[in-house]
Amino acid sequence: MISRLSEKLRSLRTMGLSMAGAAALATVMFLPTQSAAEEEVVILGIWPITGPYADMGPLLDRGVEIALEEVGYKVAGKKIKYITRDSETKAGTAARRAQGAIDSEGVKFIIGPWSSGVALAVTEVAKKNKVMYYFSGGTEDITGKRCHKYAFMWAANAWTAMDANLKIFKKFNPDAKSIYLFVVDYAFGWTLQKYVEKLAPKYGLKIAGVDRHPLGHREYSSFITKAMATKPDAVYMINFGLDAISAVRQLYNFGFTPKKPVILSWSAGVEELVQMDPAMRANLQFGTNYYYTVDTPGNKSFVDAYKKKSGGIPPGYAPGAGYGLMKMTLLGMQKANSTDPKKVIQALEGLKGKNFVGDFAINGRNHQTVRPYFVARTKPEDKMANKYDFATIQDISSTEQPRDLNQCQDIGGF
C-alpha cells in the first residue's frame, strides 16, 4: 500500500502539482473509503461450518440472515455488515478467527459460536477487545463465574431448563423414582448434569447412574446395557444432536423406547426429531429454547419466513437461535440508537419486553437473558396433523435461577 502511494505521489508530481498538492490530492482519494468503514457497523457470526455441529452452523446462519432482512441491513443509521466465521467446534480455532475478524474487519458485535466449551474461548477474546458478544448455549459460565460487562446469553439458564425438564417428567410420570444420565462430555454436559443431580431429589427422583461420552460419540450400546440393569424410570439424555439420534435410535433398537421414556434435557427440537423415525420418537420428552408452534405474532412470522428459505420445512432450536441472537443485538442498537457497543450494552442491561419467544428481561446483574424454555412431548404418529407436527408443549417455564447458585459474583465495567 505505501509504495503504491509514492508511486502515486511521484506521479502527480511530473504533472506539475506541489508535494503538498499531491499529498492531500491523495488524502482525498481515501476519504470515501473511510467514510464507508464510518458508516457500518461489522456483526461477526461464528459457527460450525466443518466439525461435530458442522450441520447446524447453515441453518444457524439462516435465521441471522432472516433477522437481518427484517431491518434491511440497517440500524441506528448505519449498514450492517455481516461476515461469519468457521470455529471448527473448535475453541483455539474460534478464538483465533474471532480475533482476526476484529483486527481485519472492525468488528464489534460477536453472537455464536454453538457449542458451550467453544463459547469460553470467545467470551475471552470479547472482553479482552472490548467487543460485545451474545451467545446461546448450555454453560452456566457465561452469566456465572466466567461474566463480564460485554457477555450475554440468550438461551435460558441451565437451572431453569433442568428444573421445567425433571417437572413435566414427574407430572407425566408421578410414580418413577429413578432416571439414568446419558452426559456428553464437556462443559454444556458438566453444568446440566450438575443442576439435574440437585434437582432430581425435589421430584423424588434418584440417580441410577451416570455415563459420560465425547462430543461426536456414536456407539451407545455398552451405556445401554448398563443403563438397563439399573432398570430406570426413564433415560435423561444431556447431549446433542447427532449424540442424542443415534443414541435414541440405539435404545429403541434394545427395546428400551417405546416402552419407557427418554427425555432429551436440551434439544435441537426439529433438527433431531425428522432425523428418527415415528416408531422410535415415540414416548420422547424434550426440552428446548424454541419450537416453532410457540403462539406469538413473531413467531408466526419468523417461521413463515423460515419455511420460504427450506422448502417448507419448520425452524428448530438452531435458526431460532441464530434469530435471536441477532435480534436482541439488534434491538440493543435500535434502543441505544447506536452502535457503539458500551452504549449498546448500557441499552440491553435491565431491558424488559416481548419478541417471538415471548416475555423477557435481561438481568443487569449478570446478562442472563430471563426468557422462556419449552418442554414438549412426542405425538404418536396417528394424531400428528402433518409430518412436522411432532409434538406438542407442555410447559413454558420462565424460573430464574436461584440467585444463590449464580456464581457471578461481579460482572465489571468497561
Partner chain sequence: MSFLILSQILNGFATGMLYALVGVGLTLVLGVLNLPNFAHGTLFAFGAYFTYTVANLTDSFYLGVLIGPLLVVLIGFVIESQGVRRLYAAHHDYQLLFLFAIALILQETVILIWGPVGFSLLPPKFLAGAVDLGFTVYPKYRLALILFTATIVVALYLMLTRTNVGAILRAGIENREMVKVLGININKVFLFTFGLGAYLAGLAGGLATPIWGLTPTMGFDILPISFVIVVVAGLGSILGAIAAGILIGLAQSLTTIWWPEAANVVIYLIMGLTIILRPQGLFGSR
The other form holds:
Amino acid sequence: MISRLSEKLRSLRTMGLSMAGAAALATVMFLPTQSAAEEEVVILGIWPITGPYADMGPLLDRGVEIALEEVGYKVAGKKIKYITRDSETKAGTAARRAQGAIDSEGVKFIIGPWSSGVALAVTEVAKKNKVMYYFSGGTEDITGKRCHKYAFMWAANAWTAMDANLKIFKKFNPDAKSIYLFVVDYAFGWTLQKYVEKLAPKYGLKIAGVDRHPLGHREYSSFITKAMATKPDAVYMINFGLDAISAVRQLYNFGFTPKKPVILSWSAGVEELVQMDPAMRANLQFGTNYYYTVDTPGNKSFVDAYKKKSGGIPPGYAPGAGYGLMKMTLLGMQKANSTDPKKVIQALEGLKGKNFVGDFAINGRNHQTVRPYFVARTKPEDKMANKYDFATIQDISSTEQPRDLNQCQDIGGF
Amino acid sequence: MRDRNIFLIVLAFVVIGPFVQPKVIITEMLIFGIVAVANNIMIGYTGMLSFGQAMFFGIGAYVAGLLLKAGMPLIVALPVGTLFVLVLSIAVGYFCVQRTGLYFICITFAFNQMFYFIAYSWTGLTGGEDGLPGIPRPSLLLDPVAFYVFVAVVFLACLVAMKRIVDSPLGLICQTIRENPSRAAAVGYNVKLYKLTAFTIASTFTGLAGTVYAMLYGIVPIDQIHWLKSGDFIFMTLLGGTGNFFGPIMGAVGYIWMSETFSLYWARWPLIMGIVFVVVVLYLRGGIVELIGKVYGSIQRAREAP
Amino acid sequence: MSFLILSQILNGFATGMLYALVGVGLTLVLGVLNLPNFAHGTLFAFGAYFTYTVANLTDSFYLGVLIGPLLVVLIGFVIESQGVRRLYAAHHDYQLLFLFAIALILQETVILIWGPVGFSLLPPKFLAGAVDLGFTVYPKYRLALILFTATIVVALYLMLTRTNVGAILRAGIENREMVKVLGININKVFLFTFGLGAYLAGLAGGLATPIWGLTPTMGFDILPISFVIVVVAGLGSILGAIAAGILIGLAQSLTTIWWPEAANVVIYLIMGLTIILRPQGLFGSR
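Having seen the form predicted on its own, could you now give me the structure of the form predicted in complex with its partner chain?
Below: every chain and molecule of the assembly, starting with the one above.
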C-alpha cells in the first residue's frame, strides 16, 4: 500500500511539474496587454514587409514617418504611438495581426496595407472593433459594396483613374482609334475593364480586344502576339507591379514599344519605373495616384524629406500613399481636436482642402476621397535631367465616379 | 510522459492562454492545433505527406461561411460544412492514395492548385481574391470570450475524438502501414483503403477547423486555401513532433508564436523560421516534444546524480 | 486564326525550352540522388541574380551568363555537402522539408544582398529587337534562346551517353547500390550531380533574365512548374524532361488562345492526369 501511495505521490509530483512547466511556458510567451496611456493615441500601420510586395512595405512606412515627423509625433494634445505589423500580403494573417494589435496595444486607427485583398479583410476587423480605417489602393469596394462608417479611401476611385487615362491619352494622341486591353484576372481588374469599356467610346476609342491573365503571371508572349495581330494604336494595361513590368519588358522585346505606346493605367509610378531599363520605358503613358514633380504646396518639402531618407530616389505612389494616409488621419484629428475615432470620422466627412496632391474633398456618403489622378508620359533617355527624371506629368483629372455606379447603399452608423 | 499528463498541460494552456496572449492569437492556435494534429494522422501515423490540406481547410470555411450568410444556424452550418469536406476528401483521397512518396505529394499539391483556382475564379460564390465577407456569428458567440470558449470546447472535443481513433486498431494498422507497407499488405490489409481512411479522417477534421475559422474574422480570405498554407500546416506538424499525438499542438502554438514575435523585430524574419526548421530537420526530428523530453531527461539525470 | 496558333506554338516552344532546362537539372538530381530538390527554384533565382551582378560589373551579358551559373554551383556544393548529405539515411520527407527550409532561407538572403526591389536586364545588343517571321514579329532573343538551350541539351545528352562520367550518372539513376558496389565513390557522384543540377538551374535563371526580369520571389514562382515537368517527364528521364518542358510551354501558350485565365492552372491538370493515368511519367520507366 505504501508503494502505491508513493507511486501516486510520484505521479502527482509529475503532474505538478508538468503544470509548473506549462505555467513557465506561458510566462515566457507572456505578452502584457497594454491599454494606451492616457495621453497617447495608437495608430497601426499594417504593411507588406515580407511576401510578394516586400519592396513596398518599407517605402509606405517611410512616407508615414515623414508625416509624423512634420507634426513631431503629436496631435490634438496627445502623443502619437505609431506601430507597424507585417501583412505578409496574406489576408488571414493580416487580420490576425490587426486584431492582435487592437487587443494588445489599444490601436484606434489603422492605415494600410498595400494589397486590396488584404484590405478587404482588415476593413472587417476595423468595422468589428470600431476603429477608423484609411486605405489607399485599388478596390472600390471599400467605399462601395463593403463600405462602413469607419472606413475611408485615399486613392482615386477606379472610375476617376480610367477616365483620366483615356481622356488624357486621346488628348495627346488625337489620331489614336483603338486600344488592346491586358486585364489582370480578378475583381479589381474586371471593374476597371468594365469602366474602360464604358468610357472608351466617349473618347472615340475602340477596344480591339481583351485578354485576361492570372495575377502574378510572368509570361506574356502569347497575349502580346494576339494583341499585335489586331494592330492597335496602344496596349492599355489594367495590371500593376511585376505583372505590368513583365508585360512592358516583353512588349519591348517584341518591338511593340517604342513605336507604339503602352498605357499603364494603374501604376505606382516611380516604384515600377525604377525596375525597368531606360530603353524598356520608352513611350509609356502611366496613370498614377502620385507623381513627385507635381507643383502643390507641401509637395516639395515631402519630396526633399523623402529623398534624404531614400538616398536620392524620389517618392512614387507607395511613399505618397503612406504619407497621404497619415496626413489625412492627422488632419481629421486636428479638425476634430480629438483622437476619438467617432469625432475624427465626423470631422472628415465632407471635408475639403488642398494638400500635396492638389484639391481634395471627402465624400460624406461613401467616404471616398475625391482628389486628382495623374497621367504622365515617360521621357526619352536623352531628355532625362538625372537618372530619376523618368517622366513629365501631362495632365490631372478628378472626375468623380457617377453616383449610379457606386455600390455603397448605406454607410451605416457608428 | 503519460498521455493524461500531457492532456492536462494542454488543458492548462487552453485556460491560461487567453490571459497571457491576445484572444485572437490563442484562438488561431487552437484552430490550427486541430489541423496539425489531424495532419499528423497522415504524416506521423500513416506516413503520408500531403501538400494539399489547405484545400480542405478552405473548403470547410467557404461552405460554412456561405451557410451562415444564408441564415443557417450554427448547428447546421458547421456539421454540413464538415460533411461536405468529408465526402469531398473521399473523392480526392481515392485518387491520391493510388500513389506514394513524391507522387503523393505532387498529386495533393495539384488538387490544391485546382481548388485554389476554382475559389479564385468563382467570384460569385467565394468572392475570389477579395475573400468571402460578411459571415455572421450567432449572437451567443458575439462576445470574444464566449467565442473563445466555444473554440476551446471544439478543440478539446476534436482532440478526444482523434485520440480515440488513433488508439483504436485502425491507428495501429496505420502505423504498421507506415513502417512497412508491403508487409502490411502481405498480412492481408487493404493498404489503400486504410490510407484512404486516414486521409479522410485527417481532412475532415481539417475541414471542421475551417468551418470554425470562418466565424473568427467574419471573412474567408483566399490565402487559407493556398498551397503555402498547406506548407504551413506541414511545418506546424513537424515542428511539434510527429512521434507524439499531442506534439503537433505545440507545433501550431510554436509556429504562430514565432511568426508573431519574430515579425516584430526583423523584416527578414522568414529567414529565422527557415533556420529553425533546418535545425529541427537536422537535429531535432522529434520536434518540440523531443526537445522537452531532452530537457526533462537532463533535469532528471541531474537530480539523480550523486 | 491559324497565324495565331502558329505564333502561339512558337511562343510555347520558346518558353518550353527554358522550362526544359529547369526541369532537366531537377530530374537529374531526382534520378541520381532520389532527392526532390525543393531548393531548385532558389538556385534558379541565384543564377539570375549572379548573372545580373556580373553582367553589370563587366558590361557584358555573355560574361554574366558564363560566370553566374558557376557561382550557383558553389552554393549547390555547400547545400549538398553540409546539409543534404546528412539526410540520405533519413526519411524522404525530411530531405524534402530540409530543402524547402533552405529555399526559404535563400530567398530571404537574396533580399538581404540585393534588396526587395526587382531589376531588369536587357538582352545583349546583338540579340535585341524583333524580327519579322511572316506570320508574326518575334523577339530575336527568344529565337536565340531556343537555339542556345537546344545546344546545351544536346551537349548534356552527349555527356550522358558518350562519356564515362555520363555512364556513371546513368548507372546511378538506374541502380545506386550497384554503383557503390562497383567501387565508385558515391559521395563524389552525388556532389557532382547536385552541382550539375545547380548549374543548369542557375543557367536557366541567367538566360531568363531578359524575358522575366529579376525579383526575389522568382524562385518560388518557378518551383511548382519545375515539379510539374519532372512528374510529367518521368523520374530520371532527361529526354522526358525536355519533352515535358516543351509540352508544358505549349499547353500554357495554346490555352491562352481560348481560356487565358486558366493559363496557369492547366499545367496542374496535366500533372494530375499524368499521376493518375501514367504515373511513371510520359518517358519514365520506373
